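The chain that follows stands alone, in the form predicted alone, written as structure tokens.
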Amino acid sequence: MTPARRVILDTDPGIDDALAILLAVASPEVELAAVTVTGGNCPLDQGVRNALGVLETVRSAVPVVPGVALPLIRPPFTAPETHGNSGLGNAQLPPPTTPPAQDHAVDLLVREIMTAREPVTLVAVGPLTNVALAIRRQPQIVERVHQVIVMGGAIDVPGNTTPLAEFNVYVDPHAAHIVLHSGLPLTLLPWDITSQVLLTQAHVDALLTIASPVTRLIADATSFYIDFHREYFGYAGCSINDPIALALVFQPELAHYAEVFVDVEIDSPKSIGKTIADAQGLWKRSPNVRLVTGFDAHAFLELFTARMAALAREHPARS
């Protein structure tokens, strides 16, 4: 059997990231290293509060390591209309009981690539402060981590958060704009695939068929995606966009690459945050990332779904 890869997951524990961090618990091909958080669909420390309570409801002992509340230049700006004023939607987590880490997440994002033995691969969901700061603390992770997999941008659909621009990457376009010149062995996951990707409530219905704190936190969370996504973009589902990522650690297969040359615009007030694919290579430069350009949606809610019943039946109600 080929060995887990380690993974940090760095996130800012909204919906969908709840749902790749439940996948990555449920994953046996990962060995989740930590969760690193940033602000972004919540402020911070709800977020760390968010990740603490996911892990506890799966009886995780993964440390939960917060980073950076704001981003590199820009003001702070969150979601709550998208994931709820808690950050999980509908989903009411008890308190925590376990705390984060005594670090800081640019230090183990640095010392974590530096130091292990097999090399790391990292999954960005958030915005990427956390990730440039990194890069700025030790230029050496570009070459020593494995594969870095982001969620973020759009290329050819409108933008989820502005008329052009993807929430990641708006949130702290500058932190973006240092990742894609970095050198990093991306993999770009843009919500132009991600949008196409819907959880719908058949199956978290079907996954209310087994009693469990997990498909309770599911349900209940996703609850309130699936309204902002009926009300917003008029979609019969929520786009799980963060679990996706997740997915393409192990079942990299689920998706089409294209190598292009990918930069985000930080100059204009009205596109600020855009991010633009020079397909047809015209601006003459090297390719930067590893663009997801197809993916097999009915393959990976199926994968989804089951590991989630799967986990649910390993964390049963109690009676």
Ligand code: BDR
The other form holds:
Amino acid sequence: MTPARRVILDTDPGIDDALAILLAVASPEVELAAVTVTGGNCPLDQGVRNALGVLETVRSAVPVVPGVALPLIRPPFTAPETHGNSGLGNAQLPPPTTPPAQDHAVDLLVREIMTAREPVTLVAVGPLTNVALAIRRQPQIVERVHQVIVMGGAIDVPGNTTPLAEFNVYVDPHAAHIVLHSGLPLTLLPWDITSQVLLTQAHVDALLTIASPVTRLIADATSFYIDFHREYFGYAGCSINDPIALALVFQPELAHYAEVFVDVEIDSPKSIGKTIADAQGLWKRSPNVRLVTGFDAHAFLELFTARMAALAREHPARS
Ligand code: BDR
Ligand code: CA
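Next block: the form predicted together with this ligand, after the form predicted alone:
Below: every chain and molecule of the assembly, starting with the one above.
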């Protein structure tokens, strides 16, 4: 078996961020170096507590590293209607007993990427504030990182936060601008794709046949998320965006890609955070992202639910 890929997961936990953390822990192809956190779905401190709580549920000692609380320029924007007041829907995790790392996400990103023997992969599933500041702090990370997989942007579909913008990019469009113009080896997984990948109540019910704090967490978190998606989008399930980005680390063949130039609007109040792909090359710019343009949702959902079931069996409910 090929050695596990060292991964840093940059998050704003968040229900689907929590699912991405669980998938990373459940996947032998991934060596999770750290979970870094930024403000986004919920304020930074709450996101840090959520990441710690999720990792404690699976008795993982992966460090949780707090990062930047606020977007670079814009005021903070959280998503309690999507993720609940706690950020984890209806899940009620005990207060974490592990403290967050005495470190800063930006320092960790720079240190890990610059000193790793094998190039590190960064999976960024929240607003891009930590990543943008890491680039500013040490521009050489752009050449040193193996790959950066970003969940964000709405290219050819309406946004999920404004009519034009997807949440992660909308919250910190200036950070997204720095990242898109940095030269990082980017794979961009947009809302166009993730909004079509629905975890349904039937998937959750099948997982619930395994009595485990893992399945309890998934069920309680996603019940809120499923209700939200039904009410706001009329979906029969919830789009679990963030674990898809994680899965692309070790199953890139789940997706089809196109090399294109993508930019983000940062000036206009109505369209701020809109991501634009120049599919026809009219701007005469070299491609800056490998854009996910197609995805095998069925294969991913099989993988995801199988990995969650295996993780749950490893952590049975205490009788
Ligand atoms: C993204 O926004 C957040 O609410 C989710 O966690 C995901 O990262 C989807 O637009
Ligand atoms: Ca997220």
